[in-house]
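Just one chain is shown here, as structure tokens, and it is the form predicted on its own.
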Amino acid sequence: MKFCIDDANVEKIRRIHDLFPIDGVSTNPSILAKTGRSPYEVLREIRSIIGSDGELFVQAVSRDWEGVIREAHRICEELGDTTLIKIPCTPEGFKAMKELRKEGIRFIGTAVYTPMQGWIAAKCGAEYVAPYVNRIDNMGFDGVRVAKEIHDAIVGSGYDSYSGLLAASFKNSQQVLELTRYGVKAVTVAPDIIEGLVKNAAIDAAVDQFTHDFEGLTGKGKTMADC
């Protein structure tokens, strides 16, 4: 399963990418807007952090399929072939997906709230389908369950040879855990939630105790490199 950062804050991305086994970075127009900077300036900086092999997800904002195609060409020209175009799962979006598939440009179906949106995007050739787990919860439905239904539909139709979930919009580590256990293709998670995946007072207490006991044996500040 691939593990991606869901943010456009360059400093947070740099820290998380340095510490955790990260496969890529997912952005959208809203989180790019929060930076207050030129979109391509930010995206090129993110690309420099994750390298040419890291997957970078960038959303097209055009409402019509021709506009999405134009944006896709520009995005790939600026950011490289390992960049995936995020396309909202609307009728115009599906048309754009079919055209990009013919061109061999990688893309992902986004703004997914229903299983049928996800299934159609996979049928159009989407490499990933991105259900918004927490946003679905906020609508009064079960976001994790909907994500699992999309996963099952993709697998049941045999599209999992090329397509799968990039589950997004998490509010806590439990949602991430449920979908990783279910075997989804990828998750994209905000930096604070990524850090929370392994944040636990018991872990900190155990490490503090180990340090205290070792320093009692060898002296303050000593490590195995100093013995």
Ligand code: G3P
Given for the second form:
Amino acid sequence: MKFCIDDANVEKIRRIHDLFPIDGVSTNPSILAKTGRSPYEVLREIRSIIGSDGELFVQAVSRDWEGVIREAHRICEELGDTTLIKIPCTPEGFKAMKELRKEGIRFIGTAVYTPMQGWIAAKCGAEYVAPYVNRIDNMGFDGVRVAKEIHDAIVGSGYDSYSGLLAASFKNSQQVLELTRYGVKAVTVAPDIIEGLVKNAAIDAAVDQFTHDFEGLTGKGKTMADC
Ligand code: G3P
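Having seen the form predicted on its own, could you give me the form predicted in complex with SN-glycerol-3-phosphate (G3P)?
What follows is the entire complex, opening with the chain shown before.
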């Protein structure tokens, strides 16, 4: 399963990418707006952190398919061809997906709230489909269950050799863990939730105890490199 950061805060991305096994970074127009900076300036910095092999997800904002195609060309020109264009799963979006598929430009179907959007995007050749887990929860449905249904629909339709989930919009570790267990293709998670996956008083207490015991044996500040 691929593990991506869902943010555009360069300092947070640098820290999380340095510490965790990260495959890519996803952004959307709202995430970019939070930086208050020029989009391509921020995205180029993110590209330099994740390297040319890292998957970078950048959303097109045009509402018409021709506009999405124009944006896709510019995004790939600026950020390289390991950049995936995020396209909302609307009728115009599906048309743009079919065209980009012919050109061999990588893309994902985003703003996914229903299994129908998901399997149509997969049929259009989307490499990923991004259900918004927490936003679905907030609508009074079960976001994890909807994401699992989309996963099943893609697998059941035989598109699974290429398409899969990039599950997004998480608000807690449990949502991430449940989809990880289910075997989805990828998750994209905000930095605070990533840190929260392993934030636990028991872990800190165990590590503190090891340090205390070892220092009792060898002296303060000593490690296995010093004795
Ligand atoms: O990148 C899209 C998705 O992750 C949105 O997340 O937190 O705005 O619901 P959120």
